[in-house]
Amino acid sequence: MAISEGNLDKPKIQVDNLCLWYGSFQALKSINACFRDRIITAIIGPSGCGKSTLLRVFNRMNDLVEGVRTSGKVLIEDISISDNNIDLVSLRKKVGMVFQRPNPFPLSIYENIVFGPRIHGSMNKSELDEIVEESLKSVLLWDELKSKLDNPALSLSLEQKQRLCIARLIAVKSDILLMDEPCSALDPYATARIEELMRELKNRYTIIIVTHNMQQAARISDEAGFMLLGELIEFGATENIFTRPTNKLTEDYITGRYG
């Protein structure tokens, strides 16, 4: 699958009438929405209301849960991705995913970098030297870690771990950014670090985050959906969302009512 630049009047992601079943349990229910590109997109709702979910779809990763079945079509840049003879390995590649604590590799900092371009074919050293320096300069951790690029991964503070994980989204060359609650480990502080790495890195990728903090959904964010038992009850500008919902369920969440 390839994905290109893209254009950005179109959307990067377009979604129409999606569902999805866990066995008899309908998890999400006809969701219809566009992902625009170089924007950063916040899902926001109550636990369980299908958030990681949805972002699971974007690289096909509900794949791997037994019983699962989908309807409707998801689009990234026209391209069907629920086609059979999609190519998994190159979705997931452009399609990255960060998740709640991040997940080095118990490998050196430099290794968990060049672990996915060795995959995908990239094995000259002077290339994975560049890889490296680009990818950690993107996440702003090249200055403080060059001299350290030997030391476990492991050992970084949980910000800096969190980062690194970006990176190697970064190192394969991912397009889309798929975020699941990438702060909730953190401090204040770190947590304000990543979100100031969002927004320079949204100026490169399409950003989806999932977010229980509706402060940081505001914050961030360009663009919100607001989800409830499985639906997708609105979407449009966070602006518009956070000041001037259209609809009521979305007006009670945000304004504490319930959740």
Contents of the next structure:
Amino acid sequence: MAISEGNLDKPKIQVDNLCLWYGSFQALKSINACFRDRIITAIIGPSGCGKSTLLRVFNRMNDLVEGVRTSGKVLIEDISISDNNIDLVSLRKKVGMVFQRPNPFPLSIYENIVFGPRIHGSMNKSELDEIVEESLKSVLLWDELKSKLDNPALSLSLEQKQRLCIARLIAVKSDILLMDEPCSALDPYATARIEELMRELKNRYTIIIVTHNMQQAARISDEAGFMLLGELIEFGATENIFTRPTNKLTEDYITGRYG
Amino acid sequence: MERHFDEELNELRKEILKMAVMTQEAIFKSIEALKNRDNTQAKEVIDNDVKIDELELAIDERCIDMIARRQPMAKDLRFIATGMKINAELERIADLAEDISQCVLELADKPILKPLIDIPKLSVVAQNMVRDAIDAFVKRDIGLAKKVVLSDSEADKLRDLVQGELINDYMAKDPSTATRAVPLLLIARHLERICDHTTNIAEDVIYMVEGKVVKHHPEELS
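For comparison with the form predicted alone, provide the form predicted in complex with the partner chain.
Now the complete complex, all chains and molecules, led by this one.
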């Protein structure tokens, strides 16, 4: 569902008192936060603080882990996604994810992109061609690859592969993009280009990025949250988080005094 | 966790303090030169300004280098950004001390117009403000910084007093006094400008400590 212009301040994702346990280990502790549409939100924090776990809550990827248990509420466009009767396939279509290492299927570039749309509905060749063109244009790969659509996706550069993975989400019309360290395998030049792409995409999507790279979070995000030991310590406008955080723990972490 | 970066920040703090000490000395000497009609001291202030300019450039370079290498965040970023601004303010203050000394030289071969009363008072206000602003920077003392900002109106009043007296009681009555009255008037103005730059330093200190912008927002001071 497209969000109307007037709804921009309404949270796309609302998290109320969310707790999560892996067996007896509590990975998330009473998280409360709002993630807004059409901005980039960054989640930062040291390894093991729960930031990836939080990201994976939004498309219920944690369900795949044995012994996982949650309490509290997560609403996406006012619909609770923790309900048992939620359709996980359409949830994961709506809320797509990009990983640290780009993971294209060992298929052609074309087949990588139409893979999702084919699963979600039968379409004819001309419709699929259109989706491929649109998706590749969105990630600025079309001009480079339009004559090589039958080449294996695994032959692409790392950056192109990561763009292709983002294009796959666009092809199934995801409107929330979760990015877990999407640039950590890329060199600085490719990183800058992916960041430019994220800036282009944020006008149409809700983007949430988890990153260890504080400068990256400062560069690209509009809002940022700092997590420590399963708690969301501080959440707010990026400019405030990086110039005048209100919590000493945030201050210590972003100035490298943590530990 | 102790960071090597803290040592670098400490070095920067020391350099700014050195800059502050040199600037304070320039103001003090220029006022002494005025009171004692001491040309040697006035020339010393003028000659010494080049050293202050050099230090200003060195501090600037150090700050830019730290930003490039460390990409500072939060209070580190605020400290370095404030350091750069205070550095520039101090350099301007030192220039004004030099300007005062120039006026002293202009007065040197002329008979005394009047005994100095309010200008020395104004110079005490200026020197106290500079001292307190630098103290506030070193001790991260918001209370003291606010006191400095609020003292500025006292300097304005004294400047107006000096100006009014020189214009109305001297120049208006006897235009031939202008060659002696104008340098004094300029000195009062330079001192008042020193207080303005010092107010900026105090406002920068408040930003450095609290992240709050009080410059051009006097209501934020309370």
